[in-house]
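To begin, one chain is listed below as structure tokens, in the form predicted alone.
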Amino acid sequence: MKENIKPATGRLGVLVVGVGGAVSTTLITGTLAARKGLTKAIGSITQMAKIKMKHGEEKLIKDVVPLTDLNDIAFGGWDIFPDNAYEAAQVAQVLKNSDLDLVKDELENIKPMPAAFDHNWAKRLNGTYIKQAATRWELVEQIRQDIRNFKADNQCNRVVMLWAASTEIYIPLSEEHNSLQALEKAMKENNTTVISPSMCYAYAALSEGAPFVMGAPNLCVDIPAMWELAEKTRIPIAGKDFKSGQTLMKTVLAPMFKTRMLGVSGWFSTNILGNRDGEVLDEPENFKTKEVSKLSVIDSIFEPEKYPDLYKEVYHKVRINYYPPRKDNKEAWDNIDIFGWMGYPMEIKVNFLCRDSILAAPIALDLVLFSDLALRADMYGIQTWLSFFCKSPMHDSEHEPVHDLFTQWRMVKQTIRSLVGEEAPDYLD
């Protein structure tokens, strides 16, 4: 119920690692500039998106539950590069140097902290402003101190968390993150080859009391010891992976062909990116932890357990090739085999010329409300309500993520009716 939801009194801090990143100041850049009533928060479904409610009255969601207002958001974060968020945007030449300007002094107010950085878990990044620490524990208590410290200056009576740095490499599910204790005393041995620093950040918000947001597919907080750190500290977790272009589509088509009871035999993917994400995932051990993520999505929605007849053989398969000269503006292509009525084949072919950035921004915005949100109504652990906004949903070992874009988007809308003792219109919508 609505009462039982804490309001959304004072400043919220966003504190988001890669600060100085392509999706950080887009998102930085376009939030502050909304706020300001110089453009709108298109993409976004806390500003956005209305809700049907049980007597068919529609309602802006941030007008039905208590979000958090774009005005009382502080941004801050780190990075390994020293750059504040105007020089940072610059460099990553997603936005124009016109809509800069016109949250200039904002941006260049915003200035990173050092980053917990491991070369190894992102070879080809070369980190310049970056944290010095004898063990990963120690690493954790100087984020842990760089969060208090961003919550006093900035008077922020709450944080969230957002992870919107570069991919790490993959590396499986090991015994040190099967529980918190193994965790612990990974950190504090300093076992670097299954401790990444994106677990070093995740650990510390958790424990500051702040929720944790992974926007990138890393082995992060999808382990049993994160979980249960958070049900210790009762704080949202949520992600994995920003769900922006290529298996947003994914999610919207394989629906379609499952529902029409329409076969496929093959679906290719590739795509051409730039910028430092591009660059990052142009190293094979980097991409791996893409690839899973992207693989992941097609089998779930398709259910080939099953569908034999229609889905036991997909071939799937996905590239990512790094290309400079198109920087931000990532172009993805779909080949799908698809067969009909007596086996008959057909062809889908899917060029979608996208803006990552763009795309990427508005999710964050959301998570980062959303994720809020459910801290003050007392929702801890895995929020699987948030799907919606991620290629690989985060759930526990005892379920299945859903990826259908439209089931997720229920899920989104049944959540928002239920913090406020609102049911279902009768109908589906």
The other form holds:
Protein chains: 4
Amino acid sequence: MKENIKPATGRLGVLVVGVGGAVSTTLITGTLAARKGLTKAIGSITQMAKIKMKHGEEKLIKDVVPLTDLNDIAFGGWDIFPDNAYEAAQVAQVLKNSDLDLVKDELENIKPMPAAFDHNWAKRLNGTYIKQAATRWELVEQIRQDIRNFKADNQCNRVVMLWAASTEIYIPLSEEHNSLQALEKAMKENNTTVISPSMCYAYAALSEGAPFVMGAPNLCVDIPAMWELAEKTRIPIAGKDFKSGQTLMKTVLAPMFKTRMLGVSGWFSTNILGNRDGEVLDEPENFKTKEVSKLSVIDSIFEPEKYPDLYKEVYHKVRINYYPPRKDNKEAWDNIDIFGWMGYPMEIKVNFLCRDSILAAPIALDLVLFSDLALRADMYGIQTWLSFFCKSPMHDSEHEPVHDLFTQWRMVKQTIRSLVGEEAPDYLD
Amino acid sequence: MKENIKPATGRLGVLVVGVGGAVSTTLITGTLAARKGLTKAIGSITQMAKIKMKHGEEKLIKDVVPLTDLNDIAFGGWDIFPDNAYEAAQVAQVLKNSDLDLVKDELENIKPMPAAFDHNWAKRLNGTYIKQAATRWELVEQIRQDIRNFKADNQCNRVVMLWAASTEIYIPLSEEHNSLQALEKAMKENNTTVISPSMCYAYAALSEGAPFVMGAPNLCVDIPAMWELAEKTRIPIAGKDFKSGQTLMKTVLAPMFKTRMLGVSGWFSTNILGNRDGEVLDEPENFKTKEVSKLSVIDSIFEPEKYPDLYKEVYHKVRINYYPPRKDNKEAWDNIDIFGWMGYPMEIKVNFLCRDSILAAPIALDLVLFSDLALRADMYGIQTWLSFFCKSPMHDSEHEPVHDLFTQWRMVKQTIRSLVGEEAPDYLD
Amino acid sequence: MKENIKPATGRLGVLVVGVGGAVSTTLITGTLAARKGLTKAIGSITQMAKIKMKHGEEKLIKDVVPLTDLNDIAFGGWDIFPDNAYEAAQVAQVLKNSDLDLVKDELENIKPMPAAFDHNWAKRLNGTYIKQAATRWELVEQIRQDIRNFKADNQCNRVVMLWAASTEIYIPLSEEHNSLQALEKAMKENNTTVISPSMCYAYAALSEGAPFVMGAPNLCVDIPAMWELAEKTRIPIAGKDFKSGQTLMKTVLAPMFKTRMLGVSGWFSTNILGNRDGEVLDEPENFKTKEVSKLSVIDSIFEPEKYPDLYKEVYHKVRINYYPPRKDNKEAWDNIDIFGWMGYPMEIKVNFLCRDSILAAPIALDLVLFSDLALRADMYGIQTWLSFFCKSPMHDSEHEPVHDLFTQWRMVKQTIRSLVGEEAPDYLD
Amino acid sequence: MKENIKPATGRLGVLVVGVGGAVSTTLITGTLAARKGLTKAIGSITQMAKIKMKHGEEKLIKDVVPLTDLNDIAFGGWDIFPDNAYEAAQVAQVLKNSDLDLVKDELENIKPMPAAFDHNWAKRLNGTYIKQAATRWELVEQIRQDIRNFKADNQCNRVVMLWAASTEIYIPLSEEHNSLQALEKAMKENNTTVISPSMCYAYAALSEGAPFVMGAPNLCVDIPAMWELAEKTRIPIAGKDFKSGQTLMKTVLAPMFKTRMLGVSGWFSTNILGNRDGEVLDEPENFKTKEVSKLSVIDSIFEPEKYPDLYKEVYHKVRINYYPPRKDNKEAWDNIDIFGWMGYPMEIKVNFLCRDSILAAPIALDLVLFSDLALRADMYGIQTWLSFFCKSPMHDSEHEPVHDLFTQWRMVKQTIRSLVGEEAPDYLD
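Show the form predicted in complex with another copy of the chain, please, because up to now only the form predicted alone has appeared in this conversation.
Time for the whole complex; same chain goes first.
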């Protein structure tokens, strides 16, 4: 019920890991410009989308549940370079200077705190603005102090932490990740091969009462130890891996084939991008993390075990290529081999000339605002209803993730409505 | 309730207008081969799809409601050329000879009846195997006699008529179409400018108790006069215009943009195809009919009046080009201009190398079998729940069509379930 | 021999018809910026290309023959709108404001003279800044006076006139075009159906000693009457129709197929563009002129009469679609159906996301400077050696045009070298 | 002069390494069918192309110089599987059964000899039909014996050997490759890390008086030791790496940009293919060999040192992906980032749906027949005039390869003409 949701009063600190990156600076610039009325928050569900209520009337989501107003957000965060947000945005080359200049002063005032960084986890990056700490545990302590300082300095009464930094190298789930106790022990023993920097951020956030949103495919909060911590602290966690371009398309086209009972024999996806993310992913160990995330979506949609004639041999391949000329203008090319009546083959090619950060920024904003809503509604642990925004929706060991975009969308709508005791108007909504 | 649906006993005559065309011969060959176990009916909902029941168990649709078994179908129909189905299929060049040979004898036995045809309604076609009649009304009489003969000759106890012939020229709704009485009068007066050949077929079908399926975008049954007749005779009508390739894609991509609140500034769709359909559509008057059908889908999905910032100026253009080298292997190329965060533009290109008849054949089969189900369940008039299969779903003057593929799919599932007193297992299905 | 070429001393007036259009303002801005050293004249043969001399040494073309220096150019011209070049460039939306601002003052000083315009020849345009004249002949007189005024006002000792305005409607060659006498008679009798506005400009230019360059596919100077005038006045004429994007590609790919003896069964070319040119071509009568130009290139390359097994049935179709969201960023999509060994089919799709004016501007510059060179070298009449820059290279009735880009390029090089008594170093150049 | 070329009398043995592969069986089937008049040798220069003679008349190349008639060819070869050519062709799935059946008997009679094979040089292949030999030298001896046997058994008076087998792993040039003496020593010492199986074939061919054609990018004959052997035995060698699809396109598009002085900032090329070649190239060590070959073509065309403003920073990336659904129907997708006037960027995407073996077969035939011509004309060593057919044209250490397709074509024409004392009719040919 609505009365059970705490109101969104006071200021919300949004602390971004990788605050000088392409996604972060795009998110911040657009949010600042939107709250001044200089742009629309296009692509943002929290700002623009409407849902139908019981009797068919449509309302903006933000008029249904109490979301933090954009005017009440204070941005901050960490980066491995000391540039302020205005300087960093110019390096990122996503937005035109004329757009950055709309909010130049505010951007210049956003200065990063030094980052918790470990070169071994992002081998193509060479940060210069970095915390020194004897152990991972000490890193956590420093980050916690940063959060407290930021909250105090900016008069925030709540904070959400958003990971908008790089993809870390691939690691499998290990014993140290299976319980909170084991995790803390590994942190104290400074086990740097199983404890990633992102885990330190997440641990710090949850300990300080801040929801944590994982925008990359990192293992990070996707482990039992973190679920335990989130349970204990009653804090929401959400993620992982923003579903922005190619995978967004996939979670729409795959259901189309399935719904129409068209078979699929192969799906080849390649990407070219030239931003820092592309550079990091050019390293095989980091790419592996992303690859696992990108490969997962199809199978759960196709259910080959139920439809073996159609999907038992889908050859699925995903490639990402660092290609500097493109900068942030990521481009995806997919070739899909399908077959229909009497087994005859057909082909679909999709060429998506997208802009990575333009697509990711509103997703980041929505995940932040909905995580904050969850916090105030006392919904803690994994926020499966936010799967809509993620390539690899987190889920506990007993559930399967939902990948179909439109099913995910119904999860969002249903959750919003049930928070205020409403129902869907009919089965078609 | 299931008990209220008459069982699918006895033989079902499927009378196809344009029985020698590409779609028809592909439909017939695949159906004959599938019932011999020589191929799977890929792409067919009635033959392959499963739906979830109340308690989560999944069942094949054909195990939920009583559908006519493929073995009980007898094919026949009309064509403007006298070739039997085997000869006609070779002209169509859709299927390999080795596939046609699987059911060669049966195909050779399917010989068309002479067609009701009027060159003015399909200007690029020059049929040679044509009925002579003094008036449209007399044409109707001849077709009715054909139906009765076919039923008797083939021991059918039910018949469905399927229009799989060409797109007729565009005509607006006129007074003669607004009541059954006016329609009959115009037929008797032989008003050949408002009464198309397809109307004669539809009138004959409904009068003889046969559901009528319109696979082209022709006005035909999409008029109050025909609704009146369907009501009076308690016969189902379904259509119109098979949603096979490019439009199928559109009704999936448009909801994706909408769901993600991404703006759209333009959508350019072009097609190249070289079959008889392509030839007919090379004539502007015939293309217009198709164009109207293809243009309609986007607006009702985008709801520009509710989301003016995103969709108020979508420039939508559809082109079809006759291009003989491609034969039946229709190819669509779409360019979609979208915009996101801060208004930044992005582009998506979709190149669909499809096969027109391979995609249309299972749709035709499903529409036939579901229309027959509707007849036995006493569901008459416009079958809106079959919108799933149509580019221009028919609807009465008080309703809006649903174009979103997944909403349409829920309409199918919900209708099937409600026929047997079942419910959806949950809101996610 | 070089000594026979008059030096490029003094100022060269470049009078552009359609001086406020997208191509013109892009040409002017880039030229002004290049001569200030603020940009490179990328795409320009006269400014950047080198050729090999007899002994293998490479020289910039402009160091081989005396070309007018960019610093010696004075721009002017006519337009149907009174905006100065800075204002017009902003309407055209080709160049960023930051690029226009590099030469803002100079652009603002370029103000058009009122245009000779006839709505019937460009039906989608409604100009407001237009000459009044009783006859075509009087129009010619007014334009001649404009030229003389411009020359005097700008201290030019030579002028070249460049048509960078719209495509006029299609007209066939008629008797009035067959001799100078007939042409002049038709002008005086104000025969507005055979005498286009562009003919008035061309006539005026040649009469005033100015070479005339036709950038559109208009009939204009491509008629015996104008050849006669050019002969009589000893003035060069060049054109027609800038070979910028899709056709450029065609004249390279077609020779590839030919050289490799690969067959071609179809070539489908479509374009979307949203600038004024696109708007004009949305009118069928104007499109026809362009279509004829675009369709001509393939046949002369393939020589189907010599290679009937490979090219006797090439189905070639060209479409242009006005599509405002794209503005000047013209996009072409080609599908080419080829066949190889044992007749097996293959396909090539080319998607060219080009910028119309960016590609056309350096072509315009080169045609102007080379026409001026031709004038000083006393090479008059049709400049076939400039075919390299044109979709429809002009040629007299006894010759065939050359379309192959690389053969055209050798024509350029050979002409330059022979002007200074040089030879190619070897057969491979 | 023509009189110096020995006539093409008697039978020519064409011994193919990998005779059961996709290219080989396609080559053989098409050649056999063409000589029966059942198909045209489309794509073959030797069979279809014409050249102009001094006075402008055009003649078929095969009427200008004496080429072996297709009827005089006897096919044979080696393979790592024992299937005859008919069986092997069915595995390859390039040609339809109805095409194979045209020459079924002849195909069945072509049975491979066991191959010289070393798993370490093609790690994804597991051959079962393999020669046993103590040393590389002994392998050579066995192959030489095979050649002699084949020649005797098939009454051939000449033999050409064609490598149409897999790409071997990448190796750098080493000392053992630098002189014939060192090479022979390494063979005798069985140095299997520097002596590839293909070198054994090449050595055997040259020793037996047979020209050797390298269709893959293997180092093989591209070393001083082999040049020495070819010189000593006066035998032609040709290669390497058939220029079939994507690279063919590149050597046409790159000259287009260059000729038009358009800059290039990036070129991304990806390929998907599912035949045995694709499988082999899925191994990084083998891919490296191909990558080096594919990357080399651009630079020599662009000459970045001469045009630094345009080409000094071309980011060129080539990817090959094994993708089984596609079988032999290789597909290439290229994205090319170019820039023009004032540096404005544009993009070209080329999607080439080709068929690997259909494109390669006529190239293989031409290389064989032209090598045999060279032998009879006493042109020995590297045949640079055959660069036209190769991705990595061989050249000695003092020369640069020519990559531009049209320049290569002129090399072919010029060589043919000079063999018979003819000249080009003019500089445009």
